[in-house]
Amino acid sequence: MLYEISYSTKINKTNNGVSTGLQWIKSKGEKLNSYSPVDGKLIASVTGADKKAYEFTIAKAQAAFAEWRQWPAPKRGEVVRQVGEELRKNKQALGQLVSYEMGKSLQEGLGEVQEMIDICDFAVGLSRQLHGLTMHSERPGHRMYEQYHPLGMVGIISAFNFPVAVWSWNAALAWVCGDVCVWKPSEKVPLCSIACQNIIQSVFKKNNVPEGVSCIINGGREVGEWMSSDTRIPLISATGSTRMGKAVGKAVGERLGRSLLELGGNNAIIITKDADLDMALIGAAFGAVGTAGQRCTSTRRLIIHESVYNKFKEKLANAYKQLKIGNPLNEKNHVGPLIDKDAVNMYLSAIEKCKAEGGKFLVEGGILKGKGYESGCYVKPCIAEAKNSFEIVQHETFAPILYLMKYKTLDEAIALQNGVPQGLSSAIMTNNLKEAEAFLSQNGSDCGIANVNIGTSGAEIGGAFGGEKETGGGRESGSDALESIYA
């Protein structure tokens, strides 16, 4: 499997990690070793950017913008359409790589590539709908109109849990608007960016796209700091932890640049007395254990009405007993590994903190050992009865730990749902229309995303994705996201 994936995505054992879209740049930056959490094996190594390679790449992007913005928007859209077609041809190979390098299930890896294809389709349509606005002027004999212009260079900082999709959300929209992109992928999954660039490069060469329209700059934290402080990059779109987002937002704000931040979540599902408990079980279990709890939209908390609390708790515990944990490339398994040993240690620490605060574990956690678990990154999804006020519950833990709590009134449930610093995704399970409308009202969920009778996980192309409070306030993928990358 290792060599099949490496061959099909044109990745060698050692790789340059900086590209201007038409050439790979030699640099003397840090060496990034990509170990698969699936089996612990080294897939390949990538040389990150040094400052010289960074400056060269930014200069190429600047020059490319001057030309790219002059291309008619439908012509830019045609290039993006071809990118989507090339992704379709390489969906299986790229999906396998995403699954193997990151550790998510193969179906999720393929789904992530499908999101890339879908955003290309969406962007192609927008390339013929970049409308402005005309209006009557208060001055006689005058005509007034609003017209958007490309912003320039869009810096994209992405997280390990979605190695390719979130970058494409930004890039496809930026390209049709006439912007150029500089992408800093997570240092934990550098090979996925190289595979994407190989695919993009083939399309761009065929269409004589200027060098610098699509750049990647692999590297560690310092690359993100260079980008955040760089006045030549008017917009930084960053996905990751709240801690990281605060640092990016501060650096960009100090130079009066723009930030589009999509940060951590602490997502809850309210399960009412009128809920379909079987439907709620599916949404809760998938939301909590999918991607081994490493989604920003993963379900962290269940707020359950006291009348159905014990019944649902038993159903959930029984469902967890049936989970199959193992190699995510095996479609029979439900849960794959955490990304690395650091993530495992954070998972174990969170469990101990929950117990210290008085949490009672309904389903115990722990590290899995033995055949098939040699990487040391496989853990047991666990469930704890806890209070919303626990310090550990107030923080996002990127692992499959689910906290249960009960409520009496809907107002109490909504207050619990909103009673955390983060505000990304939320859900209510109910067949009561009044409850659903209350949850969706201005006095309901304070999250950027509010769902009814589906779980907290997932995003749809064309709909704005993002949250409030410590989630950063940014929106990606669709809706008003387009306006973020225009001047």
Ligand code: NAD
Second form
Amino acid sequence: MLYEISYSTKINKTNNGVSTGLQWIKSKGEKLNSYSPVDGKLIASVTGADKKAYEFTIAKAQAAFAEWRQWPAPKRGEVVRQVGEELRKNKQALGQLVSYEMGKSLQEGLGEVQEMIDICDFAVGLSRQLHGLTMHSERPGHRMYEQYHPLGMVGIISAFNFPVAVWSWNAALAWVCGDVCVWKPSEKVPLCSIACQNIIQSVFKKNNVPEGVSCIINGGREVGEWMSSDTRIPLISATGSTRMGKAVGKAVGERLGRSLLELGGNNAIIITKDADLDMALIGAAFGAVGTAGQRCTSTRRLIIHESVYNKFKEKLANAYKQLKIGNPLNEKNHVGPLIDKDAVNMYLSAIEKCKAEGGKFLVEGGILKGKGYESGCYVKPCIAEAKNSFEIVQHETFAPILYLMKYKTLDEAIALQNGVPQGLSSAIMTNNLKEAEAFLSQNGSDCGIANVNIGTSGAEIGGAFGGEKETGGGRESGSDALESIYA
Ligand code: NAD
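Alt. form predicted together with nicotinamide-adenine-dinucleotide (NAD), vs. the form predicted on its own above:
Now the full complex is given, and it begins with the chain already shown.
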């Protein structure tokens, strides 16, 4: 069977959603039903944490830290290496589950698992490079040195659209630093988290890793709130909406803890008069409709030079006519479903708001009905000519709605690109070096990620990932994230 998975995650059954890494804990918390947006079927139920299961798990994690921090870092790295190997063996099955439970294309589901493998490889190398500095002291006969020590417990709160990768970005680095992890997955995709835990459990057992180094506490928002205000957790790494980030940042800040916030984006591509329009078309279409517009880095706005505006608009509308919308596990389809009916309603309401503010739809939206669309979560990617000042354009709508706007000068284009509260990803399409450099300069894009001649979506584990302003300021994954965050 296509969706069967080999590592004891119980499809069509009730699963315990709380684990200390070596055992699943019974609890009487909220029951999370996981419906696949692909076909609308209830694929499993997961029992979330009650306060007792939460306390039990946090105590296990605390005890584990006392032991785990004493393991030599390269030995911890060896455990992470084996986690990567186990993920390689299970890539196909886990990628399919990600696609089926979340609704992204199979290719992207597999890509997400590959990111997990990549971050494990990256972390293994770093486990032998936890370098510090030595310096001369002003006091005679002294020397000084700085070295990194583990922080303790890292609380990871993740969003539905990256059900597995974001956890591993944090966990692999935290583990080699000697930290222990407690993961609160999104309540919309609990089965993926259980699959991850089942995959890595054998590695932890085989290596006698203390119980509590890798914990999972499934549950709704309140579990995230318990974690945010828990003084035993020095770092909360939270990925999700800006609304969530503001609540987490406040709760963690009140207890003077550290938070790493990876929040919403409102990403634009500037298409200049010197752009390669075919290249721009691929970047814009993939960025706007990929994962049905449910990436934090999805392209939401196109800022197009007036001299190529009409030509590009036509090309884009034609490209949208070719889009195939349907089951994301079928690789012939380009666009899968939204995560649930609430997301569909938000998409419909954004279209209405855009129209009310004067937006003109070049490609109309709407819900798809009929065979293959029974889940009610499939929508048409749409394009509107709009103004940056529209209230709806200033917001992130997590759906495939693309806003087009015109500009005359590059300064004006950069001001439009920066003229939203969010600051995650951005791009410029141009063959003009001066324009590219201006966009990348300190007077250019104010986003955490600035791309030239490639779209806004996508991330590589080698570089630090994150954004400015309401995106939260966090940096995750590669580059110097390791030293500045987990140790
Ligand atoms: P969400 O904010 O609804 O939920 C995210 C997580 O936060 C869930 O696990 C949820 O249970 C938890 N949560 C919600 N309220 C909380 C609170 N008050 N305290 C503690 N925890 C709380 O987001 P979502 O709908 O799952 O995901 C979509 C959002 O995530 C989009 O805004 C998207 O841009 C953002 N996102 C950002 C990045 C990034 O790296 N910047 C990556 C993926 C997703």
